[in-house]
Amino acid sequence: MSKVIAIDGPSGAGKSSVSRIVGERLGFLHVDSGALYRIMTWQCLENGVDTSDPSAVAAFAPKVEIECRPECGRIEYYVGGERPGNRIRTPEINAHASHVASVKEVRDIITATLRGMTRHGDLVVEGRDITTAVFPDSPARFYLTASAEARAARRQKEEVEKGIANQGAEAVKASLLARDRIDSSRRYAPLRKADGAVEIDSSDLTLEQVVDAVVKSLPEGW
């Protein structure tokens, strides 16, 4: 049976970077679950679906075909034979993603997709409900957090590096906090720390220190 390291936490807590490096160290495939919700959001907007209308999103979601391929140490996603790239990393997608992700039908589809990825091998999966809803029985569950200021600075730096930055630090922080409020209060699979998950506050830690903390906390034999 495939091993799964489950990592949750709010935006900008370092989930992607930590998960990627942990995967590289252990030979696990890195899975970015948030990208699946971003793809769903992107496709809704591309097809004129009102993301504020849960029934419209629910009706459209089954029509989105996402191909998942293990490539170069991670699961890559394809839509219509192409990778979405930075088209799913824009402020517009950020503004709509939480509304789409709050729809039960969307979460059911993506949860099933994520669970099906175990056929590809051992995984390190990052997201917002991985430890609570997708892989709640994994013996390796973590909750990464950090101060709002630290998270906003990381997200803004990421956007600058990807060439998609058009917001100041305060705007980025406001966007993160707004999404946290929506994700933490949604009815279905809200963002929260799972009982028994190892919490790591990365506000004053380097990336390597967080990675070391995760690896040292893994079950014996992993």
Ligand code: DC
Contents of the next structure:
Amino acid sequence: MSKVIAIDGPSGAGKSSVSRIVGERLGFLHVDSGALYRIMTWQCLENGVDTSDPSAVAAFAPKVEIECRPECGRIEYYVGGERPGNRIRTPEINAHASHVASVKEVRDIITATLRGMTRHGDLVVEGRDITTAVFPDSPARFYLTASAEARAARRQKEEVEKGIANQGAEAVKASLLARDRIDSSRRYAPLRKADGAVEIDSSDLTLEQVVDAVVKSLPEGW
Ligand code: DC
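Target state, the form predicted in complex with 2'-deoxycytidine-5'-monophosphate; input state, the form predicted alone:
The next block holds the full complex; its first chain is the one shown before.
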């Protein structure tokens, strides 16, 4: 049976960097579940599907074909043979993604896709409902958080470094808090700390310190 390290938390808490490094250290594949919701959102927008209409999104979701391949320590996603890259990281996708992620049919499809990835080996999976809904029985579950200021500052730096956008700190913070609100209050699999998950506040920790805290809390023999 594959081992799964499950990491949830709000936007900008550092889940991606932490999951990538934990995966490298342990030889577990890194799985970015948010990218699947972003791909669904991108495909809705490309195909003129109204993301504020849950029934339109639900009807369209099964038509989106996402190929998942283990490559270089992570699961890479392909749509029509191409990697989506930064096309799924724009402020426009940010603004629509939490609406698409609120649709039950979308969540069911992505949950099944994520569970199927265990056939590729041991995984570090990050997202919003990994510890509560996708892999709730994993013995290695973490809730990673940080102050809104720290999270917005990280997201803004990342957007500028990757050449995705050049928004001010306040705009980044407002968009991030708006998404958190929708992600935490939705009906299906809202973001919340799972009972029994280890909570780590990364506001004043370095990346290495957070990685160490995760690795130290893993079950014996992982
Ligand atoms: O982590 P991210 O910003 O790339 O996530 C994109 C969107 O998908 C965000 O609105 C939260 C949502 N999401 C989710 O609902 N469940 C997950 N497991 C991962 C992401």
